[in-house]
Each structure stands twice: as structure tokens, then as C-alpha cells.
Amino acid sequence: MAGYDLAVRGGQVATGFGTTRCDIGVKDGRIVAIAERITDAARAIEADGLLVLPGGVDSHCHIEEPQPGGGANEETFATASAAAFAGGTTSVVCFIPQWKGHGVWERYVDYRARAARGMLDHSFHQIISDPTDAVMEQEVPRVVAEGVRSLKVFLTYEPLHLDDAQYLRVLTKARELGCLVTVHCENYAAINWRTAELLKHGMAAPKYHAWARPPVVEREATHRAIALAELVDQPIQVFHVSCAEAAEEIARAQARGVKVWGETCPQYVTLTAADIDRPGFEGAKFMCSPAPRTREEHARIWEMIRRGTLDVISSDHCAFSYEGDRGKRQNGADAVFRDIPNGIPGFAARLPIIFSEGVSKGRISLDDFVRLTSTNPARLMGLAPRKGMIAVGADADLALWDPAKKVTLTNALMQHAVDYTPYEGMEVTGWPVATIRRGEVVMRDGKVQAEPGTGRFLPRGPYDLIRPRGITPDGFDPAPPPAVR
């Protein structure tokens, strides 16, 4: 009897903390061995000439969300997982909603429901948009319980958003139950403002979303999430950063010693305020918030990156066909640049662009990629060891790569549920070949292989990389969390 249900052989190991040739020895869906030669197994893959990956953590991506009107949003928990596992991530942390004047939990029965048809293995971040007393004291700690170790707040969008008192509420009981915060950083009012002043000049085309939410909006909200979290002693991750000014106050943070966390996406890194100024509707292909710079700030994204003030790159998948009634012109071609749905598709497409725009063109190392794209998200989200490295005891959890192949993007090559992707056109150097799911191949060659269904919810604990310092301004502190009681 084979001692091993599986080898990988001959690859470019590549851990994050260096690249070694061996085998990889795998049972019963895990890691079990890394040797120079492995030859007792049922199975093998021969990888020569390939790197060896851990396979990719996707900690911010927007998976089947159910509607308060009914309905969900277009990418499925299958159409999902096809479009990852075609772009090497595996693993992915996606949104519970909750709808103002509502709790979470029957949202979370649901939304488990949702992803358990799905092939991904997944973990959730509950959103807060509503912190009633019934659902902070009652239904969010039962969430958690169940597994849930981050909570999602907006300081924008309607009807998401938070005012100040609330995103209190939220650190504080997050800091309770031992949760990780995570933030989107813009500035409710000021978009508000800025957008009624331009829809009243008849600047109404999608370029003006770019111009209602300008980099200092998003600054100024970064700097005011930060000094609350600080206030309150309670770790948070700033979200999709899109400029350096963010970065700074995250910098700045981080250099006081507080807990703050910063990420970043691919869009940030390649798209700009020009592509959603293309003629007619097309710059609604390119709208997300926050909105893509210049090609100035992405150089000076990437030297955040490099200083490792933004230590995860994320895909922030929110995806919407440009046709139909749940598309972009849901609201017609000629909405303005208010109505029009933000967000844009990147599950498949994440790892080739920041490996070719990265490793490919001398920016990061290939040490810096598998620490972005996979450690430290799944360290920062509480899934390590488990997930996110290729180490004795991991899930077998890879992506084998080609980093020669050189490949054009295409929306059929991205696999999702829409009918567009923002970077059609774009030539990559490096692309998945093969994709293992706990030692399963779950794609080869562009065709999923997985069966729906196959994916395993991934319950978080406690973990101390969130646990709050024990540092709150004079010393005054009137809720210490259980830790440090």
C-alpha cells in the first residue's frame, strides 16, 4: 500500500521564505511530507520546469450576496469557485450581509447554506450595518461562536454606512468578542456632497466617479478609522487602499505600534481614472470604490507594498455584467455615475497580474507574491497554518505555475459569471496550470475539475496576531477584553 495518496515532484518549491527543488508527500488531503525525492504514492504530478505555490487566499471577495429585495448578486458560490481555482486561489473569505432594520443570524444560516454548494473552501466576514442592541449583544456573539472571527464596517454607501458612534459600537464589541475589524476608509459626506455638486453642473458621466471620491476622501476617513480603533485599543485592516496618502496613515499607525493592517488590489495597481473616462457607458467597466488613480500612484502603491505598509493583495471581487438588468445599466445606459453599480470582477485574474506586473517586472520577489497573495492573509485572517503556506501539516492547498507562459486576457479565460473583465486585452507572463485543493487536482489546463459542493467551511478561533495591546489612551479603559481581565 502506497505510502502517500499523492507527490508533486520535481517543482521550484516556492514557501515565502525561499525557493527549494523537492517533492511534496500528501494524505489524506494534507501536507505530510517535503523531501528531496518521493516515491511511494498512488498518484503523482510531475512539476519540472514549474513553481510550486501555496495556493491562493482570497480574504476579500463578494461571493453570491443575497438582496434585501430578493435575489443574489450574478457570481455564484459555483461560477465563484471555478473563476478562482482557474486563477490558482483556493481559499477565500467572503460576506454575510446584513440589511438595515435586520439581524445577521438568519443571514448567516443562509449564506453558509449558499457556499456549502460551492467548491472553494471559505471562511466570512459578517457585515455591520445596523448595530441595534439586539444584534451586538445578542446575535453577532453567536455568529462568532459559530466561527466568524472578522466583522466588515463601511464609513460610506448607502444604506451600508456608519457614522462615527456606531463604528464605536462595532470596535468595542469586536474587541469583546476577540474580532478582527475591517474597514472601508471613505468619507460618507464628503462623496455626498461632492456628488450633488457635480450632478448640479451636469457632470454626471461615469469619469465623475473618480472626481466624487478623490484620494482625500478616503484619507481622511483612513485617518479617522485608525484614531478610533486606537482609541478603543482594537485591531482593524484598512481595505483596498487606492493611494498612497491612505498608506501613509497607515504607515504612520503602524509606526506608534497600533494594530492596523493595509491591502490592496490588482485595480490599483493597473487601472485608472482614464479607463472609466473611455467613451459613452464603457468607464462603467471600470468603476470601483474606491476609484482608480494615475499611473503616477501606482508606482507609489507598489513602493507601500515594498515597505510592506500594505501586506496583502486581495481581488475585492464584486462583479456585475455590463448588459442586463442586473448589470451596470441596470438603471439604463445613460444613468448617471450615481446609479450605476460599483465594483468589478478579478477572482482569476488577481495572481497572474501581481505575478507578471510583480515578479515578472522586477517589482517584488517571488518570496513578496506568496506572502501577498496567500500568507498573510491567511495569518492575518486566522486560517494559518492550516491555509496559506506550504509547510508538514497544511492543507495540500497548491497552485503549480508556469512563470514563462505568457497569456492574454480574456473574459471566457476568467471563468466567472459576467460578461466583461476590466483587464480584456492585458498580456500576463506567469499563469496557473494546475490547481490542488487539499489534494485534489480542482483545475488543469483552464477546466475545473471539482464537483459542487466539495468546499469546506474553515471556522476561526481565537488568535493572538488580533488580540488588542492592552494600550488605550491615559490608561483608561472601561471594557478590557476578556484576555487581559
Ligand code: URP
Contents of the next structure:
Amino acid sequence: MAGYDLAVRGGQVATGFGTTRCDIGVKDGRIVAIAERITDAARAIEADGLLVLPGGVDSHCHIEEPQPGGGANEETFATASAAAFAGGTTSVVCFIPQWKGHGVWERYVDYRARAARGMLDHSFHQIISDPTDAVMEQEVPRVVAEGVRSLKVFLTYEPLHLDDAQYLRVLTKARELGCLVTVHCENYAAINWRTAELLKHGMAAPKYHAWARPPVVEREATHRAIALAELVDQPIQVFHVSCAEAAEEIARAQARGVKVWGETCPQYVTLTAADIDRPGFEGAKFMCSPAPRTREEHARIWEMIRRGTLDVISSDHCAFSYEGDRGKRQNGADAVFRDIPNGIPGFAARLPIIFSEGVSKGRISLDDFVRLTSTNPARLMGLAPRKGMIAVGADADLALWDPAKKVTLTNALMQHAVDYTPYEGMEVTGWPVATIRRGEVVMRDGKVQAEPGTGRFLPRGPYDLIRPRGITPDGFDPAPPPAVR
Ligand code: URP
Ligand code: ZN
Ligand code: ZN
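The structure above corresponds to the form predicted on its own; please provide the structure of the form predicted together with the ligand.
Once more the chain from above appears, this time first in line as the rest of the complex follows.
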């Protein structure tokens, strides 16, 4: 009987800490050997000329979020899994919604069942939009005990946004429970004020979405999110940083030892405000929040990535079709930017775009790429070393990558459920030719071949590495204010 179920042979294995030509032996879905030569395997995949990367970990994506009135967004866990595998991603952390006036436990149970129908290994952030006594004292601890170790808050969006008092309450509970808090940072009142002014003057087209939320609203909310987290001494991750002003707030806080991490997304190094201004109503296809900025801003974001201020690159995949009842086009020319659903699809495009714009164009190293798109999100989310690493004992999640392959992105290649990609026509160099999830080839040459229902829930433990200073497992232990530390 063969010693290994699978051997991946002869590839350049990129660990994020160097690249070596070697073989990987897989047994029962895990990596059990990394050696110069492995021959004793039931099946071998020859990877000569290819890079062997840890499967991508996408720690910010919206999948099949159920809506209060029934239904869910278009991307199901099955379609999302196909899109993710098509792009070399094998694990995701997505969002359990909370609707105002509702609890979270029922949603958790429902969302676990939905996710179990997909093929991706998955974990969740619990959105908190209504932090009542019952939710925070009874239901959230129950969900966290299941292994949901991150809470997500929005500082803008109707009806999700929290005010400062509510945000502080979430931070305090997260500290007590050993969770990370992830934050959407934009100033709610400022956006509402700008939106009302723009609409009063008849400025309703998609391009005014960007006018309503300039960098200063992101910078202000990022500063406040960090300041309150510092006060509580609670680790946070700032999501989808789009501009240097916001990234500089993070850099300053990191320099004084605050436990804050920053994430950005491919759209903030590729799309611009000019895309939201495309003729007709096409601009709606590029509407996400924060809004895409400028080419100059892209260069600053790359610099913040190189410095390590932004150390995770997620997709923020949040897919709405252009056409259709609930699509972005809505009633065409008469639509008002305020009412167009925010968010763009990006699962399959994430790794190819960052590899092409980053590694192929010499902006970041291959090691950086692996860490930004796989190892760092896995570590921050408490999924490592099982995910995000090529190491003995880790799940055998791999992307076999052709670094020289040139591809023109099209919607069909993305394999998601919606009718467009904002990256249509973009040329990339570097492409996944196979994706392996727990030792099973789930995508080969663009053909996804995994069975629905094979994705696994990934429960996460308390945040040992970033545990708040001085907290005791059983007691309330308020952090001293920064001034007396
Ligand atoms: O426009 C975006 N980003 N939509 C998704 C929801 C969010 O803010 O992350
Ligand atoms: Zn957001
Ligand atoms: Zn998001």
C-alpha cells in the first residue's frame, strides 16, 4: 500500500518565507511530508515549472447573507466555492448578519446550514448591528463559544451602523471573550450630509457615490475606531483601507503599540473614480465602499503594503448582478447612487490581480504575496497553522500556479453567480492551473470538480497571540486609560 494518498512533485514550493524545489506528500487531507523526492504515493501531480502556493485565505467576503424580508444575496455557498476555487482560494471567513431588532443565535444556526452546502472550508465573522443586553450578554457568548472568534461592526450604512457607545460595548465584550473586532470605517453622519447635499443639487449619477464619501470620511472613522479600541485595549482589524490618509492612522497607531491591523483589496489598487463615471449607467458596476480612488492613491496603497501597515489583501467579494430586479442597474438613468447596492464581485480575481500587479510587476515579492493573501489572514483569524501554510501538519490546501501564463479576465472565467466582473478585459500574468483542498483536486484547468456539501466549518480558539494585556479569563479587567499606562 502506498505511503501517501497524493504527491505534488517538482514544483517551486513558496512558503512565504522562501521558495524551494521539493515534493509534498499528502495523507488523509493533510501535508505529512515535505522532501526532496516522494515516490511512494497512490497519485502524483507533476508540478514542474509551476509555483506551489498555500491555498488562498479570503478573510473578508459576503456570501449568501440572508435578508430580513426573506431570500439572500445572489452568491450561494456553492457558486462562491466555484469562484473561489477558480481563483486559487480554498478557505473563507464570511459574515453572519444581524438585523436590527433580532438576535444572532438563530442567524448563526441558519448560516451554518447554508455554508455546509458549499465546498469551501469556512469560518465566520458575527456582524453586530444591534448590541442589546440580550444579544451581548447571552447570544454573542454562545456564538463565540462555537468558534466564531471575530465580531464585525460598521461605522456607517443604514441600518447597520453603530454609534460610539455601541461600538465601545462591542469592543468591551470582544475583549472579555477573546475575539478580534473587524471594522468598516467611514463616517455615517458625514456621508449622509454629503449625500443629501448632492441629491439636493440633482447630482444623483453613480459617480457621485465617490463624491459622497471622500478619503476624509474614511480617515476620520479609522482614527476614531482605533482610538476607542486603544482605550479599551482591544485588537481590531480595519477593513478595506482605500487611501493613504486612513493607512497612516493605522501606521501611527501600530508604531505606538496599538493592536491594529489593516486590510486592503484588489479594487483599491486597480479601480478608480473614473470607472464609476463610465458612460451610461456602467459606473454602477464599480460601486463599492469605500469608493475606488485614483492611480496616485493606488501607488500609496502599494507603499503601505510594502511597509507592512496593510498586511492582508482580501476580496470583499459582495456580488450583485448589473441586470435584474435587485441588480445595480435598477431603473437605469433615473436611479440615485444612494440606492444602488454597494459591493463588487472579486473572489476569482483576487489572487491573479495581486500576483500580476504585485509580483509580476515587481511591486512585492513572491513571499509577500503568499503572506498577504494566505498566511497573514490565516494567522490573524486564528486559522493557522491548519490553513495558510505549507507545513507538515497543515491541511493540504494548495494552488498550483503558472507564473508566466497570460490571461485576459472575463466574467466567464470568474465562475461567480453574477452577470459581470469589474475587471473585464484586464490582462494578468500569473494564473492558477489547479486548486487542491485537503488533498482533493477541486479545480483543474478552470474546471471545478468538488461536490457540494464538502466544505468544513473551521471553529477558532481564543486569540492567544493577540490576547489583550492583563485580561483574566474569568473577570472584568478594564484597561487603564492610555495616559496612566
Ligand atoms: O461596498 C462594499 N464594500 N460592500 C460590502 C459591504 C462592506 O462594506 O464590506
Ligand atoms: Zn465594509
Ligand atoms: Zn465587506
